[in-house]
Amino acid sequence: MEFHIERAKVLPKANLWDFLEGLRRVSPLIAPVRRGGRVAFSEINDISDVTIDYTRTVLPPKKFLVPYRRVRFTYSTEDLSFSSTFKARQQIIFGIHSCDLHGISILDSIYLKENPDPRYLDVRKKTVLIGISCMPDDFCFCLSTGTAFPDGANWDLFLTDIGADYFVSIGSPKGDELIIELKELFRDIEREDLELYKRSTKKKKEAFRNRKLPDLERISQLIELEYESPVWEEEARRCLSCGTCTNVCPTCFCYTSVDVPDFEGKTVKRVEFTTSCQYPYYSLVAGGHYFKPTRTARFRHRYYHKFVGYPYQIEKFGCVGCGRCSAECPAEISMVETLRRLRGEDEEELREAAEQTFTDRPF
């Protein structure tokens, strides 16, 4: 009997290229390519370049959504006129992992609840989202954060891994569009896929076991009430300020603005740029005032907005499990390792790794 599901098809391994190919047709394609040691998400010119056995990339895909440097709008000195020539284009991003289309999925929420940036807005109705499957590494900890797999965030296309075929699941109408632009490069779901299926989403739970993955129940009240923790300072001393963690993060949105003004001073362009809520400037006020003066203040926040200030903003963590800040800290403080010392687990050892080299600085 023919086993039939409307939500999903498969996509034969052997027709990965074609879809890539054809994805390409319909509109630019951004996607993950490897570049020496490392993978970052960039236009694709040739469909030989991307590459999908990969764990995470340097930077997450939302520099596509969000630039880190835009020219919001310009206006005139002399009759105080606005314009603005932006136009969002049409774009595919592929090869998305579960942790950063959760990601996405925050700042959809971010932008688009209250008060929807008209900006953000054009650039998402424009962009189609391909998630694939993935496997951890010891950096990850997105089965802690519900993030492992892509229910409940948003997305138009998601590939999963069940051997020599890609299971298609279909999000949204413009996936199904696709589908039905490629229909020559899949198939109907048979039962052995579906099992398949299910095998995979087990492998991947399976691939976090004996792993230290921390505990984040009821973490939003445990870092309420070690706010005075002893933790902070001591993970602290180790930070450089230098705000790699936000910079990589797949949901921090801190920016700051600047006007840039022509030679003759009569047109001038409101310039935005992402910054890092670890700079030390970034809480200075008029008057000379910082709000988070020390390190620990800073690093302390980082991890209160993530868990404290998401939840009651959007009612899910701000922190995706991805790994980034953990993987790219030049002073190697893992946030996994921050989350258990406050739970006080394995203490000893951990505040040994804490302490090894690394002493109190100056911002």
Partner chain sequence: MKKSLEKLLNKPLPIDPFKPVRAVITDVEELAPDHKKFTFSFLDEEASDSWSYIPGQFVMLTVPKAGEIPISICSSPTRKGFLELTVRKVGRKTKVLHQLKPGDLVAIRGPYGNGFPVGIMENHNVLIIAGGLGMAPLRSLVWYVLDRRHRFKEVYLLYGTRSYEYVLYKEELRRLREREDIKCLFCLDRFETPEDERWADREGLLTELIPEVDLEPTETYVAVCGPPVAYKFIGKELLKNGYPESQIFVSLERKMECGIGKCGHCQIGYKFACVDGPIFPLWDTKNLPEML
The other form holds:
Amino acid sequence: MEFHIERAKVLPKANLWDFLEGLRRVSPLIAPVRRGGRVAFSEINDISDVTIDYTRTVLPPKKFLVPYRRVRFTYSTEDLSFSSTFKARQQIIFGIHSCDLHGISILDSIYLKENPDPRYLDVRKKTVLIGISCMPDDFCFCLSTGTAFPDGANWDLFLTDIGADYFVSIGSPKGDELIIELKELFRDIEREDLELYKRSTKKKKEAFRNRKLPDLERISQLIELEYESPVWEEEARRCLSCGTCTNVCPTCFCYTSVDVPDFEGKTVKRVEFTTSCQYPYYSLVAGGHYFKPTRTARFRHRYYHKFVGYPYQIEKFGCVGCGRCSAECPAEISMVETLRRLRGEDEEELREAAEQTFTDRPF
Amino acid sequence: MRRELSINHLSRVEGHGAVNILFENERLKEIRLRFTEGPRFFEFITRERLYSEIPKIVSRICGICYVSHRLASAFAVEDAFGVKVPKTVELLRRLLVVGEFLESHALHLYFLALPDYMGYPGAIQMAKDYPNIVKRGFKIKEVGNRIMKLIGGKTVHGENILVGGFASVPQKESLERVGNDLRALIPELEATLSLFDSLDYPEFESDVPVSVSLDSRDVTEFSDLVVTSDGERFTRKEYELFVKEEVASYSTAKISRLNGKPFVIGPLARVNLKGGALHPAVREEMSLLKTKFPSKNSFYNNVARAVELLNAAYRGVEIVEELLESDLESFNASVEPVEGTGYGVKEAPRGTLYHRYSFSKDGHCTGANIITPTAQLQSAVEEDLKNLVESYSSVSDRELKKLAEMLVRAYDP
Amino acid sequence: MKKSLEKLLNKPLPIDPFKPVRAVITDVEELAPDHKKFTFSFLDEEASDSWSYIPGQFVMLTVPKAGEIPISICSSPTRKGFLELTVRKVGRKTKVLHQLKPGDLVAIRGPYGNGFPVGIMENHNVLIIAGGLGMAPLRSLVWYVLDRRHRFKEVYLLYGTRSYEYVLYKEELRRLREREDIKCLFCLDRFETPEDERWADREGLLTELIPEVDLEPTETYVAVCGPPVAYKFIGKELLKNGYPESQIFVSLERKMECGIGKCGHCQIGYKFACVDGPIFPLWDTKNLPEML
Amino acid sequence: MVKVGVMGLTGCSGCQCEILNCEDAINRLIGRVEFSYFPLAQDSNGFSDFDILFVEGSVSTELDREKLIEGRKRAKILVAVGTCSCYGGVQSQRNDEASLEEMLRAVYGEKRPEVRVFKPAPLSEVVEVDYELPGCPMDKKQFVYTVASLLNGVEPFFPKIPVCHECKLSENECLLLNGIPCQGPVSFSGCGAPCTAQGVGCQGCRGNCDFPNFEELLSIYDRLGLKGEDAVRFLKVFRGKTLPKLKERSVDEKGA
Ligand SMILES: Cc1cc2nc3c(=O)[nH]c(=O)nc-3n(C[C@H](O)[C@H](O)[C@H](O)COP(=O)(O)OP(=O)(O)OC[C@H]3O[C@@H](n4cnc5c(N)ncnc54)[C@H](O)[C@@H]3O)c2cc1C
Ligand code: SF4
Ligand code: SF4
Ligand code: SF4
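Having seen the form predicted on its own, please provide the structure of the form predicted in complex with the partner chain.
Then the entire complex follows, led off by the chain already shown.
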């Protein structure tokens, strides 16, 4: 029986390094690199630095779309002419996990839907996103947030590990071009590949079995209704307000801007830097009034924004279940745990909830 | 008839010093060098602190020679607990010292001392007319700073210099870069040496009886032994038996004497005592100098400093090469507190430095003593000043003041 | 790829919404201690012509060297060719702004925010309640309504502040009071000087003026702007007097960096003060946590 | 010409050295700025009027006090540089544990120096301070930014956010999660987190960030084996009296 699908290919694992080498010939390549105990997305000079097998990076690939510190404009104080030397470059980001791809589509909505930011759009147009499948660890809860798989999102290629090969889904014309460019490395898919591909989906879901996953059904309403719940204060008591949870989050976008003049007072740089709703100054206004005065208020705000604010603004949760905020929190506060406590779930109910999340998800 | 000369605020020295010269009936009656720097109670604030906090706290004794204080205190703690550090740690520490000497000596030579000899109030003003010379000073300092930042984490008070070693070590590529920086610096340092050799120093002969230095090849090596120009040798444990401190009511720094006599430490003392052990290339360079060592003219501390700078760079290159060949994986020793006392000595840029600490069995400091170069130099400098005033009794007050300032500065107390 | 995302990514690069246009200060008036009114006109004619706004909207004003601040527009869109902002000196950037003089350049972008729902207010009574600096955005509404007086029914202005010294737009308000087509009721926190007494109708708080308003509440739209603490009490009093909560609009302030929903600072509950506000119906204040 | 002074009180001169390490800035300032007082770097230090006066070190002697008060009188803007001048410095860490007499005895025995000395105090206890640039030593970049801002008549902007911010954005592993006591979550950032990048816990040399949660941090320390007084002393080294009394704080006091 003839079996032929153009929207997917198979990359034998042995060809992966040639594939990466090929990508690097096309444009600067960004990929996960292991350094000491951590993995970080970095620009690749030597393909052998790339790590395929990682669970999560400290910072999401967001930093290559929206740098944490950026100069928006330079202006002259004499005639107040604003100029920017910004120019997006072509880049390929390889090795992005499904949650982070979903994170990027959230950023897309934020930066591009209303008052689109030309700079982000420019970067986004010139960036190729190549995802790769992964297996969850104890912090991941992407199954609850509906982001465990890269269905219909905004990526160009997605590599799924099917044993000896990668099943390569093609998500965009840009992705297709890359495949054509390097076609000698790929082969067509066969029926068995598709079977293995389907099985890999199941395998990832299986990995979440017997795990505490938060149940996100009606979570928006729940957070509103439980606004005064003592859980917030109890959890916030441990919160250090260090901002790590938001700094590592693939969907957080808050920033502060300052104008920095030079010595001569001739030119001024307008610098934007990432900030966090967990910092008191974030909500400080004239008269020393804090709109989020207590640690509890700030702590709760993050959850509120992720699960109530984002859905209102962009019709998606602002959390993709990547687990970074919990894995990196110095006080070991866990998002899953907080949500679970908020819902008042006990162990038993929780397992049931986990089963349920297999079948239906809010988004 | 009384005549009093006073310099209330010595400029271009680190810290706060003042000099008072009193004549009675045309004869020198009294000379006082005072340090008016506020006390900072280091012997007190280290108490009850955990041993691991000590280097961090005493680092703040001096922002220029902090590496020396950190290392001397780490030596003392390691001595108390019987810790042996791995070879890598030793090498990295030595490289740190290279950085420290580059920074400190360049700061002193170009920014504190040189303006005197070029006729400027300071280096910032001098930069207008001699941009290249000042730039050279900056450049040497910069390399020193880069080394200290690379290994210690910060240019000043790097927190990575710990008891037992380091929390992390630089990558080999960075070390290679340091090696290249140092090699590129050598011509600049040779130029520095010939510049300071060529300056006109006042004629002067010091009669401070004894010079003291550690018994190491040069400052980039460590030693537990102290040697003096009298041929005396003693260990770091015996330091306080030989060097006695007393409180002078007029100064916040304490005054030290060796066997009851003033003694000198610092670059000139070191080069006089151990000059023969410097790097061969430096010795060769020295043989071409106008200045001859050993020298009794304290102003030649400046030339000695330039000699040490060049030597530091040569040694630095060697250390880097050794580091590149060694295994950078073992960079700290395990430290288990035991009850006891430990001693640490080290050659700081301005002279020998001594730290002693006692610990309880859980590693809390129960007593401390720190003898700084400044304290040890005080009586020697006073002695020198007396000598200077007597040999230049005929010059004007203004000139005498100037000479006195230059002399104190030469010690960089 | 999802259709929505595809659409977003395929758009051509828009003009930079962060880029301000240049304006020159034409006049500076000291209104009260630390309060100054600045008048601007745009350098670029095109910008000047295309500039239109709704009362209650704000602009992001670049104070050269210091940074950008959100400031409500206090002039009315019915009067063209210039723009007025009233600024209180509270910190880093406003301090620098207060040193600027006529002829100095600034840069402005906007207008931003939703503004008051002037369209649906038409053919109704309008009750304007201003506290302190809240008079600034409401001045825009006052002149808008007065310049299109025939479109509105009864108009009331309630204004309260600390003392006569702090009354903004003194001369203008004095003339307003003489007009027949707007009823003015003024109060001051405490009478301390004879001037205070001469100027105000009453000593006390704005809430005490509300019962004196002689309007059919269900036929009335209310616009409120003042210090955040006042809203709770004013809101309560208005509800007590029968004004429907969907017809009461308040203007809220938050810290703001961008004005266009990108910096996050101005979040009020799930809304952004900059794009979903700064004018909110009172109903929202019940449902948006930490609104007040 | 803008007149700038750099004054050192009781400290280690580390901050003044950092100023001298700003080669680029100094070169660019020549011609715009006159250093009319900078004893560490030059002679002829007229005590004239200053547009900006930077002061390093804590107030520890009568002379310090006099110099500072005189400096304040003559300075339009007074900037405290370094942790000593902002909070008192390491020398003040045991101010609350002993009397001056005990401290003196520990160092000098029974004799006393002639100069009158005090317990080391930050500048703000003696005069009004316009801006504070803490750090041991202060950060060069912040110094340059401050000078540039002040020359332009703008106040510098330093939100007191924690060191974790800069540490995380440099993609370091969290040291607390790796068993190393770190003060990042309670310390004022701006240094670029050089210590944590090297695997050394932040030592808190820049003092407190806004509303620090010391209690939780102490319980984390406790889990890591840094217990009781040792943990408090660890926090105290640079904070001195700015470390609040820990037991009395509760979570919902303002900003807590
Ligand atoms: C929609 C909107 C409209 C506004 N309209 C006016 C107006 O018409 N007239 C007017 O004088 N002010 C108005 N403000 C407030 C004004 O933006 C702030 O006073 C100003 O940004 C303070 O800047 P600063 O640099 O001088 O103060 P900073 O030095 O930044 O801070 C001084 C104090 O002001 C607070 N502050 C900082 N940013 C804001 C902010 N965006 N809003 C409120 N407080 C802030 C700080 O937290 C601090 O307490 C408005 C604010 C918003 C959000
Ligand atoms: S909130 Fe936490 S788990 Fe969710 S996306 Fe952000 S970092 Fe990941
Ligand atoms: S408000 Fe907080 S949680 Fe939301 S995007 Fe901003 S930093 Fe992230
Ligand atoms: S990381 Fe901490 S100790 Fe290190 S410089 Fe910064 S504030 Fe100081």
